[in-house]
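Given as structure tokens, the chain that follows is alone and in the form predicted on its own.
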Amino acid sequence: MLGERDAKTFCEFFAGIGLVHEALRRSGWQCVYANDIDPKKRAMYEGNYGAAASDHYHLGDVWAAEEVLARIPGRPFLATASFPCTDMSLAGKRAGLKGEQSGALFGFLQVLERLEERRPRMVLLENVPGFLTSHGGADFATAIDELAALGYWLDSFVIDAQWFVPQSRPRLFLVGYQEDLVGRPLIVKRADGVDSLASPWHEAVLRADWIRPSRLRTAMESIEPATGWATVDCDNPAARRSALNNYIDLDGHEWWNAKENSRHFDMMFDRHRRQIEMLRDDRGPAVALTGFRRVREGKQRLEVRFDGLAGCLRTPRGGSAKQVVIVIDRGEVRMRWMTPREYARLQGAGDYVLPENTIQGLFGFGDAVCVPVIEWIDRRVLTPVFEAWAAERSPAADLRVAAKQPMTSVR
């Protein structure tokens, strides 16, 4: 029978604010332990969720890694690390795994082999698209080796936030499967290598072109796991997300004045501002959009789109981090920061208790994961493999093994 030890319940590396949280609780998951390093990230997660939040957040280094298991309760079912991706950028130079921040990783890593008999029985890492990249693809290959040496099967997909919300936010994700987790819903590729393209593994795989680009197929077909690839056929995503409008405040806050405007008007391109102009002259409904201030041919420029998204959110922190609200009215053209709550809602929170200081209420939802991106992949993957889990440890399957056992005679 499921008892304590065999409860829905997680835990939440690199938690930030939370916004992990925020998706798996939806569906009946516990948080039982998170852990992060900046304690205005703390504050946030706190200010949102209560003081008994207080209870299960570590605020420490994963590289601690005693304090890390003497506070992890029991044997938690998943593990959670949304790792910092600094290093695999150019802000990072591209220093990957290699990195001081996002060579984190390791550190999560040490803990859940120090687990040993708790180690979670599933695990999902995020990241940025630039992790199957760097080094050459290398860091993938080398956390796909770790997690198995780990005893955990593997998968993999990319998936993006503008097919939720209207913010172009695509990340990459990486599941692990303990062994006693290997069987309906999971699907597996034989580990013998004579594997065919049309077994059912490839097959899953490929019914799920979206999420699996052809370059992460490619790394999944050349990088053999110690333990192997298993995946759930969850299909793609059905693109359904809303206008821009509807996350964007059209009216009620401090709109630059003519000059500010003026400024950021002169740093377009000529194609921007032709388009802006025409909207303009159009006086039309109000119309949102957004844009970057970058560094172009030795150029500061705001770069807008008109797609109908936001570029994928930042920290408040460089040149182009904050993004520029444009709002086209009825013939008048105002333009700000965006806030807070934007963001809030563009990462799918968008009740989330904000705090006080603007720039700490940026950062916070800057670094975060999108909820509804973590939503699907809790109702696709997630739940299912738990639920399956579970009920092969119900009452009702210890019925069932008893049926098909023989019956011996008492004399």
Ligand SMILES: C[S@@+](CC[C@H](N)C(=O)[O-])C[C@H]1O[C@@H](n2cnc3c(N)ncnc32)[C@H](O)[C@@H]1O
The other form holds:
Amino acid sequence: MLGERDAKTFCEFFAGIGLVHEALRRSGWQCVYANDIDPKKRAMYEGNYGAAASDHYHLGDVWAAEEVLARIPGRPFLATASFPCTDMSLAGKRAGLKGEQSGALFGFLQVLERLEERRPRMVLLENVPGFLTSHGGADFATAIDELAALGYWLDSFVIDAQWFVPQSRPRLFLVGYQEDLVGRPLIVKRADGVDSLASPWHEAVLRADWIRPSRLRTAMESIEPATGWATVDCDNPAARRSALNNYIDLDGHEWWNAKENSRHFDMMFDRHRRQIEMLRDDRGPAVALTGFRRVREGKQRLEVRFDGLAGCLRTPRGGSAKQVVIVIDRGEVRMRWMTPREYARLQGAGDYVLPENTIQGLFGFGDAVCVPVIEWIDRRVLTPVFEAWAAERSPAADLRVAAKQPMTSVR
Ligand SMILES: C[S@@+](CC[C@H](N)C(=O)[O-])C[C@H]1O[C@@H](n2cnc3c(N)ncnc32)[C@H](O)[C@@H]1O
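Please could you give me the other form, the form predicted together with the named molecule, since above is the form predicted on its own?
Whole complex next, starting from this chain.
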């Protein structure tokens, strides 16, 4: 039996509505501390997990280090941080880590530093792919240097939610491992500059080529953390998603009236309108599509997707961030806004208890992680690393070690 100090525990920073928790609890991780600054998200977390389960949720600024440190019990094995992406995107004017929002990463790093001997053995950071290119790659390199200075060996990958659910949502991940985890299943890159393309690290990185686009591989080749790079030979995800129709309520709901429908029909590009008319005139079974309203060349447009995916869910700041559902069903075209329940399903959390307020629900899910993505990372990377470490510390391992020791003779 493993002692409490060896438990599969984690802290969820920038916890929001707790979808990292949702993914990790499925394999037995226990959340011992969660932190976010947003009371509405905490209310959603509590509504879903219950008041008792959310006792560990600390509503407060990550920069309030004293308070954060005092509330983290013992030494959690893992800390996750899906820090704000606002400054990594064009909408945030790409202030990057200098921005007030995305700069909260430094608040998290400060907590890691001050945890000292209680520092988690493993960290998982999440952000948009713009993190890789922000300030010409300098922000990504800074994050790596800072983590390496805290003793973490590093790995990185980009995973798109569309390999698991019908939602386009690529996200960049950084994983860090403390020195005492280095060993199987981690494969390290040789730090002496003679690592060749045939080395086990390169082979593992190249095998998982979907999750390491060339731009990321180039960054990983050019940045040399003071610790080093370490990876798990996890291969590519198997890409098994089901159809958008299964995530959208095809009937029911308040569909727009004829006037609102035709207003949105008029907003479409001609080629999109023609495709919808063809589907309508086929009079076939229901087909669900999604679209976003955007201003293009000074004109409001409804851009429809025909690739079987929903666009990346976002927080509903203004009409352009809300997603439109279009159902073409036996000669009829129906339209409406996407609902919080559909958002929840597209984030892989279809049973999540929703708040009464629709906008609050859309906000929570628009900012959240996609559960099956985190589950995949957990199954392929986090849990194998934890289990290898725990196995080394089990009584059986002690017995194995003892068996190899020469017996002291009893006189
Ligand atoms: C990308 S969201 C993370 C969502 C989360 N992973 C989920 O599944 O719901 C970033 C979160 O960081 C929180 N945040 C922003 N600045 C913060 C700060 N200074 N301290 C603590 N939390 C902060 C926001 O309220 C937001 O919920």
